[in-house]
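The data below hold one chain only, encoded as structure tokens and taken in the form predicted alone.
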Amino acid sequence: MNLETTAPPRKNPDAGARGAASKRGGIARWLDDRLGLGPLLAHLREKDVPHHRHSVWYFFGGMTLFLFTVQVVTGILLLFYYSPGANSAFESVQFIMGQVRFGWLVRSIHSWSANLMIGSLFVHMFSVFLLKGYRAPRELTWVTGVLLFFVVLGFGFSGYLLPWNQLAFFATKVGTEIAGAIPIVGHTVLRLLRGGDDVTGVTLSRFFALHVAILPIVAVGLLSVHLLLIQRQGISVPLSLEQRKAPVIRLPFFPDFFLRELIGWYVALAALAALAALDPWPLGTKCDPLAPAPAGIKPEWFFLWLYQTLRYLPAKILGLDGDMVGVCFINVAFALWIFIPFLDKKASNGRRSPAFTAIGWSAILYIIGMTLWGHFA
């Protein structure tokens, strides 16, 4: 007797994966038809950045980009044990550097990136200026550009005196009496940051307020028209290379660019964790406003520059203040800054402005060697 065995029915490994790239395909059209994801993969897939031999210095928004992350990631963390008071915040943070698991590190991963990331940006800023990277039709994107560069030096000035300590509290007082310096509406500015005519546990709490709450409203909302233009409007090439018309290969942004500047990335992050572990940020000691100012006191290194321009200026210029003419011709170029775009009318037009960019050399040179100067001493 014959006995006649049927095979099973062999699958077809090809319908396993028509049928999960067609599940896959059904989650993708359902998030698309609720999120209109399509547009945006699409302009992914597309958007390209220009490769040449300035093409380093395209990391560096990312970069301050990655380290804003950061700073919003670790102060999220801190805020869940700060408590801002003049008897409460020194010590809740001596809680967190003494108590909370992790917590010194954390802290000190935040400050270490608040000072990388100005970093950071002031070589993206002066990296745009001068590849020209302002000229038409990226006016606004500088303009937005410049005015998140002020927003982070607020960040940095209102975040410094949360910790309450000595240093912090003499450093403010300092900082806030050339905000005074500032003429007609001084006195006002003065008392409106330190919420009367003086450093208190007041300033403390607007500070705060400052720091966590209307900071980073503004930021994200530069941020965001800031990189809208930039998606809209791409990465400008060089004038040089654009008047040469040289060709100039382009990278797709996905994945070729993003894995380069993912590698940045890891690096920063190895850096921080590298300077928060081996150099953990001090805590000081606690505020007392009836004690003498430290010896030697001087602002955080991202405000060095200014506060030895004012620091050898006459005490008068022209029968006037020496330091409100040196505040008022400040308050002027950070304003003239902005709005170089719609000066530099040269670059704009597609030609090369030897005046500009010797300005933007000078900036450079003199805020290092003020720098400097007022490191060493």
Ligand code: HEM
Second form
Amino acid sequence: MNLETTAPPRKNPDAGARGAASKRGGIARWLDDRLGLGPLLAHLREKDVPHHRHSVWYFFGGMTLFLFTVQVVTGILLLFYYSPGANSAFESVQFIMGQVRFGWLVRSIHSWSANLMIGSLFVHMFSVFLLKGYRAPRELTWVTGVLLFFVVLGFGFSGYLLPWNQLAFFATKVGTEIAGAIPIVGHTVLRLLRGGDDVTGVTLSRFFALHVAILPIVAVGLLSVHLLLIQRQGISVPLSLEQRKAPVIRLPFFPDFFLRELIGWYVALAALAALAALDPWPLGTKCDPLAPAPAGIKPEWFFLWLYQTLRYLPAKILGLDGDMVGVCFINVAFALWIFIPFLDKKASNGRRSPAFTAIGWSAILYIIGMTLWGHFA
Ligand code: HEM
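Given the form predicted alone, corresponding form predicted in complex with the ligand:
The next block holds the full complex; its first chain is the one shown before.
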């Protein structure tokens, strides 16, 4: 293992690149002459990651990225057979599960990986928050991250309806009703999402377009900016270590950090294969819009804390509709979450900000508590 103390002074990347190129021959030199990869390779050779007792949290961004890639690959495979439409969606998923060779495996990996990815994303977001990785100059990395978080929740919400089964149909009805509670624009948002007043085949087409075209384009755009910023700025050292002014050990990204990431991805792949094989994702029964809603209908686990928050609000708060007040409160909280780096000025100036640490822990405890309550209630 190759450990260095503190960041070595950066060399002139062009000089390194020219040196590297001149040492290469064959395909590498041919490509370098045409694409000018030298500076990129020089950057990757010099890239390093702080190594300390909190370093384990740095692996969750890469893990989320890996699971996102699994989603893209398995999603494209599913597209070969999936057919959106009220009369064909459920049947096409049934065909994938029963007739297509390894179709059940691909679909189960897609569904399990979606859940693991959202779990990994929550860990990444809150670890970055608690290590104050959002402080200057990384404000835009945080902002693109929060937008990615919303996009990923959008993937979860839109994907849930695609098999067109009973549970998904009623969960989407409830979910879109919640969007309808937003003051002033709520009804327009509800109609825009549903493509009418009710959840129908039109809703399915819209969710399909969102899931396979609109959200992927937005996600790739945001992800590119997020990753580009990380390359430019490197990974931050936690504020607590920075304040001690102790020399920080830095681990070269290639191969040391990257090989560790690979081990994590390998374990995740094994976990996905085991989960998909031992507990294939269920399909349920085909949606019947005229049937009564199944008893105890709940949204997916990652929306439970929001659902639970709205469920126990009184019908009227200060004379206003309880759901409307709840939805407004959640929207304001999300908006503030985006602006955290600009609100926590102390951390950006290199000082401790215990109030923000307390906000982070309260949010974590609230989300876990509400999710467990929603699950067992
Ligand atoms: C699809 C979603 C996402 C992917 C694939 C992703 C990927 C990554 C990767 C690979 C890193 C570098 C390693 C690390 O620190 O873990 C990183 C860093 C970072 N991410 Fe994300 N991320 C995502 C979402 C988010 C979210 C939701 C937030 C916050 C709300 C966020 C905020 C940050 C910040 C501030 C850093 C810099 C941390 C530092 O320098 O210490 N990211 N991300």
